[in-house]
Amino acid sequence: MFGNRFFWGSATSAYQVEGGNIWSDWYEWEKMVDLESCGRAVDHYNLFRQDFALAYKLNQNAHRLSLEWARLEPSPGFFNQEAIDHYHQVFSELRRLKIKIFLTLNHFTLPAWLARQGGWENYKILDFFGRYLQLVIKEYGQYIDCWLTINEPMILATEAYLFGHWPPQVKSSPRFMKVLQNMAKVHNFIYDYIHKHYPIAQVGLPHNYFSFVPLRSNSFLDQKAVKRADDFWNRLVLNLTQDKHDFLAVNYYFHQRVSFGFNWRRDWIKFADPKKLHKEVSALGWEVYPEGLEQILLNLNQEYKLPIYVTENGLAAQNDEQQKRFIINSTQAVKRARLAGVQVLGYFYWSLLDNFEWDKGFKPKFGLVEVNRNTMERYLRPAAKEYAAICQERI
């Protein structure tokens, strides 16, 4: 579809940047918990033209974004014409700038009405998603260059239904598994439905891949713990979706040093604290390890032999220099993987803009573009210019 072109871009998700979404399950949840509210976010809903102009100025030839189902269908079966028209304008602007469109159909949030009916646990979720998908195909199918189905099912299922951090804050292994299976069924349905309408479409599932290494390289138990962690975090979703992938969509943030842990609730797995090991960490305390991306790409290429897009890779940086260094090292990891024969077709930095980082609010700064949330003014960070120079190479 894309020939030998490589796609350099950045990514956003609608709820995290648009603002003003009062129809979402996250908006409902924010009213009940003592956490920072998304509110106006960074007002991308109104400033999308300005933001896309910045992406174009930064030499990006592709952009990953999502639709907000709750805006389009704020009540069951009712589609909001204003929202429909708005996303036409969004896609038309990207087309005008000749920026390829990588569309995510669902990025964590649900319409509040669906969440009240059980959300991903509802046995009718296929019917509800099918109605939404039918609208998307009809209204926007002609714009989309690459389709991404459900963002990081494993992250959403664990955070919301296993660890209880995100709405609906459940801690239940059976319910977690039911949700994950339903998400896999919906992905498989989307894959078939899109190919029915667009036989040569490219469809994938953005999955968060962990880079795992044993804490003690010579420990048999730590090696076993790595295998268990990999089977759960990296393989489970792929096993449930099997051959419904035209490419692999890799999101990478986490490098974990794994040891055997005496806790059956955590599947006998323990992750080491990188700060105690004196490793470089982000502002969120995550270990900074771009080399893990290269290893993930090599491993996936060996096992699956599919094209790959890096659909998210970013850093909540402690300072400008750390962000610049991260981008250089991460893109070099991608280039080394390509030289080793991996068919990596694109790289999307997370994120174009500072955004609402879910339960962590606005404090983490992932953006290439800094946003003053009082004035909504945009400022290019030094890393944005560094990335722009890399994008200009077009490898």
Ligand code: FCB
The other form holds:
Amino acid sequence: MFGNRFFWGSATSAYQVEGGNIWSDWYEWEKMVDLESCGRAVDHYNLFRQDFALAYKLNQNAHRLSLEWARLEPSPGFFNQEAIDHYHQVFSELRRLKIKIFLTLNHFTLPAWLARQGGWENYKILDFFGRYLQLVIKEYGQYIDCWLTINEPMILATEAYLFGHWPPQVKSSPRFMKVLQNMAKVHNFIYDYIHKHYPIAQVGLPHNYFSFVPLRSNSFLDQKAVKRADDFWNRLVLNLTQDKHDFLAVNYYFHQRVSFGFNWRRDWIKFADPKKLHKEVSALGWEVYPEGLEQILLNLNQEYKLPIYVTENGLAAQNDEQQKRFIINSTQAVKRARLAGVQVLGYFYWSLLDNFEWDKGFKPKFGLVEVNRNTMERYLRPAAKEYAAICQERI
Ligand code: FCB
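For comparison with the form predicted on its own, please write out the form predicted together with ligand FCB.
The next block holds the full complex; its first chain is the one shown before.
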């Protein structure tokens, strides 16, 4: 069904796994708030060879990872040779294992010096990103099989500038919009820039797609609310980036039952609490609904006719059984979409390793591989073996 050309892999992001990213904005922020800090994370910076060996052993033929911009450029215009050399080793190792490289250029964090100058709100971010991108292309362009520009602009922009949960903890609709527009501008710029250097490069934007259903299926108002939610969460970024996609990169975590109702943002969208509806939830209280992935893939295929990669899909599992079932059901959802004619070319499980889940710290366990953070030892979870069988049998 999936064949030899399908990409089976898992995903990570630099800040969440590497450890020691002391030049990043998140690191600065952690010092000011009362939340668990990332610290050594899971020491992937030093243990990447061991981790890639595990991915290889688990029959994965592709891997999604990101560069930590702040590590490469700890102060404006100064590039750190040690960091440059490090990522050469990282990419060479993946190459040696014949694991295809899906690179995210920016996964939520910025260099602290840039954040101090306004980060995504500063229109100069285009120039700063350009300088960084120039380095990335010169040093690493040759290794990259597939380019992912900016991870989940909607999630970053809402969490950091609309809901005020993430640094710099702003709650402002105009500032949120400005940030989102700047992120879209940078994406569009990256898209053109990479294509100038590599005309046949594959470039996309990992976007967090929600699956929405009306809470009361025959309520006209709830259907209206679904439309509003879809316009905002699913479409806004695509509208701002238009034709700058060689493929769609789907991150899927959220199935929401939507009703029409007042909230402080006055957008008249309410998401039901799945626990109150007695739905199955993850350890983070997110509804477990793999079928939503199939629906998203079918919808996107109808509208865009572009190839699709599932660049993230995973679960903060309550237990091993739940994680195993989730992987089976999610890959089955992808299979059904393919059978229905959707051109899905790859699937990346989030995540290879347990890691630092942003403001939620290390408690949520997303990994195929469990990490003991005292000893940094790695242990395969039962779901890792289940996924390895799926990757091998290509069913
Ligand atoms: C996604 C993020 C990723 C991880 C997962 C659980 O939104 O891209 O870094 O935190 O959620």
